[in-house]
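What follows is a single chain, given as structure tokens, in the form predicted alone.
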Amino acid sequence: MKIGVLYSRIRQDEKLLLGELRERGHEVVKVDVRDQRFGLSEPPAALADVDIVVDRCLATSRSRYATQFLAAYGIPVINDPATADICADKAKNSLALAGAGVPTPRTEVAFTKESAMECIEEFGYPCVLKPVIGSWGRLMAKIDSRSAAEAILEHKATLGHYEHKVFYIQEFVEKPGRDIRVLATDGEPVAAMVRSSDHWLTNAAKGAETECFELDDEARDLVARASEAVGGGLLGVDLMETGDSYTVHEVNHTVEFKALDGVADVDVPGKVVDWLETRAKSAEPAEVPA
């Protein structure tokens, strides 16, 4: 089989998979997309006859872009563009998981200053503000007065690209110092972990301490709704936990797998890479997102 890989940087997350897909004698075409041109309807050269493309770009704004292109060139793409475009943006995001009746954090947009400000007021602090673009914890803010809101949404309204001047403000979530992240594949969970921080951010990429976790029913039910809601692939689900139960905070449609491959018991690569032939055998070029 011929597999494309999307690229902007090869990481150890990378180098796990094209280590399993070559070991078992796939034929790999690295595509490193910051040299590629994308016309308006024949592929880049390296992709013309590639039965699959995973894409692993690092940059948001890439994936999106190029998944739809590949989309509209009718070459099969993991995450398909629909499922990248929901992932990419918090606010889609959580969108999808509640109009899929998936619990999720109390969340609201608003789009000036004083609108964020009377959102921010009524939620009661602490709570959380985003960016709807970006990941590994970066630019989010837990507000803790209404003076450290007034200074952190001026600096946003001011300074930040546009994307900044829409206020994704989002309910404190009283973890207890942890929350799960799900490797799933269309739904399925090939592992879970922890990860553990004192800090209130508890992003691997952060520093939190990671160990494997045993998923129960529920969290396996809610894993599976909510990789349906953003249109199902290889992907990752964070969840918290709220006393006996769970909420799930975000989908991600690039996700790592190197941390959670240190602590899992199973063969995380091989088991993408199970799910990644299954789909290859079956696929279908992916549709563009309207």
The other form holds:
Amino acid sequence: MKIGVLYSRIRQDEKLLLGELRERGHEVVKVDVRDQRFGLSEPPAALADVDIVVDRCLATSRSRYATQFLAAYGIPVINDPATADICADKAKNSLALAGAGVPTPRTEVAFTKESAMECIEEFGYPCVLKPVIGSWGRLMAKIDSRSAAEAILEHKATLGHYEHKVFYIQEFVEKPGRDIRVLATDGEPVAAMVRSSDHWLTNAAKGAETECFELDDEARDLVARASEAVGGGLLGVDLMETGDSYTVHEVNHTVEFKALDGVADVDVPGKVVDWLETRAKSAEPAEVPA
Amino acid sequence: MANCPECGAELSLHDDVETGEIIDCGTCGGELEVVATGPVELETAPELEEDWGE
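Taking the form predicted alone as the starting point, write out the structure of the form predicted together with the partner chain.
Every component of the complex follows; first up is the chain already shown.
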């Protein structure tokens, strides 16, 4: 098969993916998204005759637009633009999960400092303020007091990009010092790990320790439902343990899996490519979101 | 082998180095992007942007 890999940075994740694809004899077309131009009808020459494209753009903005253009050209893309659009934005992510009845932390969005402050006071302390766009645990604030809330809101309102004036406020979940990352293909778990840290942020990118995790039936069911809620595909589903159950806090659409590959018993890139091959064989062009 | 564009130090690279990969210069600590592999060419890597991630 001829498989396009759209990228701007080759991380260890992409190297694992490229290695597996090449080892299986696929023709891999690496396309640096920074070099491309996307017109309204014709695809960039490098992507004109690929069977499928895997979007591995590091920048969310590029991922969202590039997948839209690829879908418009009729080129199958993993993940499709509707999924990218939902997963790229924490507010849309939360709406999709809640709309599908998937347990997710209580969340509200407010557009002014005043309404955000009201919201924070109602949530009580601590609560969490997150940027709607962002990853790796950056710019996340655990708010412990009214004075901290006032300072953070003022900074965001004054210094931030307009997206920082969309105040995404969430309950603080008392998780047991860890959260769970599940790599899933169309809702079927490939592997899972826990990310543990003394810090309230447990992202692997923040240095959390990772360990393989065995999912129970309830977690598997939530992963399947969370995946379906955002349109399926190759996804990273994040869950927190709440004592007797789980809550799903987000789903990631350009999921990193190097840490998982380091701790899981399964061949993670192998499983991902198994799924990609199946999707490429049955691929139909993604729908372009309205 | 390639030279760091920041400090000029000579870097020895893995055989499977890929265009688009980021490597660290062991001498100056600079983050470098591989922009070509035949032969290897390096440039200073772009700074982290706010919308990067997964």
